[in-house]
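Next up: a single chain in structure tokens, the form predicted alone.
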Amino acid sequence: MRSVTRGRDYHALFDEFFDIYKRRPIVSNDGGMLIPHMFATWVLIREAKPEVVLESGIWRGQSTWLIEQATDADIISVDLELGNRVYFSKRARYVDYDFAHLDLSALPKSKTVLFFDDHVNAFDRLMQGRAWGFTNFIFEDNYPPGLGDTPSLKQMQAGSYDAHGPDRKGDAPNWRQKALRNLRPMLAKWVYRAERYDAAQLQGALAALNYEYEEFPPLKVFPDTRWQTDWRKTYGDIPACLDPAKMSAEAAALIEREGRGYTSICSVRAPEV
């Protein structure tokens, strides 16, 4: 898997996007995507020009609305708990089965975008999608090493175990997360067996794949992250894609409020099978 950086006029794209974002149906989307990942998803889906977008994990429905703004494609919205919806799409076909158990044989393989925000091991989802022959993937929670609540491609490429693994790095910000960190590896033997893997082995597996991998840049670089860790130590020196001096005061203020919600969203493009 090779990392790529795509040239874009981020300011022109953001100006168009922000007019759309101001019309979002859920103003305070706690527990769901905020502006940095909403912008990234809108850009990535538009660029893919899909015929179908399948999203796994919809929470309250804001992502479904966003997909409607990015494309005229058919939408399949998958979630085991559809009762959480606040926004109900007239275009989407809702499914309450897990992605792994769906018959996807009729979908156009190179013209479908698989969008995952379901907090399932990203390697599992990538392999499940590739088994059907799909080529375009977006992973919303691409957590950095030692953080987050689900194994990510970013962690695996670094040879790091997921946030609940035995070699988690960093300090837990509160006693609840400290207790979870200590208990979950012990419970993994019985309860979380599917999350147990060898980090170095998956690092090697991803390196061997002929896939393009892009981490969408943050809108702003902050002093600290959503986990109160040092931003640059957590994400490295990835520069922000926007200059505050080139945006409206309204946009800058919203990014200031929601920008720490960035968790390194990524896209993966694979060759056709």
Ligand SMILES: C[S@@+](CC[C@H](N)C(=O)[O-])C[C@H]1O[C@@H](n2cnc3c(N)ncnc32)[C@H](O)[C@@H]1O
Given for the second form:
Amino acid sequence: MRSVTRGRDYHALFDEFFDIYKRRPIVSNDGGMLIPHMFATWVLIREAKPEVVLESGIWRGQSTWLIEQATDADIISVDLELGNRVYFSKRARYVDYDFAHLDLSALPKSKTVLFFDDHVNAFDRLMQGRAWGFTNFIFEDNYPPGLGDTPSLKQMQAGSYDAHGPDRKGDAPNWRQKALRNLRPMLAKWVYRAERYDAAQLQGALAALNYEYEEFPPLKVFPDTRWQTDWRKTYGDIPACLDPAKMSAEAAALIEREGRGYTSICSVRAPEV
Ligand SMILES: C[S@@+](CC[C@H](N)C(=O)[O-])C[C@H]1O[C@@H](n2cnc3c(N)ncnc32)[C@H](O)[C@@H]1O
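Output the form predicted in complex with this ligand next; the form predicted alone has already been displayed.
Full assembly next; the chain just shown is listed first.
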């Protein structure tokens, strides 16, 4: 994959988005997307002009609502646990089987956006989508090396072993979970179900793919991340897409509150097959 950046009038887009975001059905979307990834997803889906959006990972339904705001496309919403929904879409077709086990043969391959927020290994999802010939992917949890709870394309391209990263600093609620997390790379050698891989192989595999990879920029660069690590060391020098001087006080305050929810989000575009 090759990294690309796309020129956009972020301020104009954000002004339009912010009026929509103020009407979100779930005001505090704990455990789900906050303003930086909501904005990114809204922009990326709008640009794709899809006929279908398939999301995997619904949680309480905020992302389903967002997709409705971004497009008139048909929506397929997948989650193994549908019981957490608070927002119910009239337009979405709800499915509670894993994405890997769905018959997707009838979907328009280059007019469908696959949006993954299901905390499943991103390489697996990319390959599963490509097997059907899909061209447009969004990975919501594009975690940086050593952080987060699911293997991401960002980690894999950095050659970092993050199936269960040994130095992960996420919010393990107690010492028992912390210890378990650190034991996982060792246990992975014996535990059949553990996700394990050779980091160099995955790095090579991704480098060999003729796909475009875009990391959507944050709304604001903070001194530290949600994991209390240094922002620039964690994400690299990706500048914020908005200038605080050009923002309303209301938008600035909300970005101040939710902006650390950024964990990197990316889109992948692959050629038609
Ligand atoms: C982070 S939440 C999704 C947040 C949601 N997109 C939002 O923005 O509010 C992750 C969701 O993935 C779901 N999930 C876990 N494994 C899954 C799988 N294999 N397929 C689909 N969804 C899955 C969980 O049940 C949970 O609802």
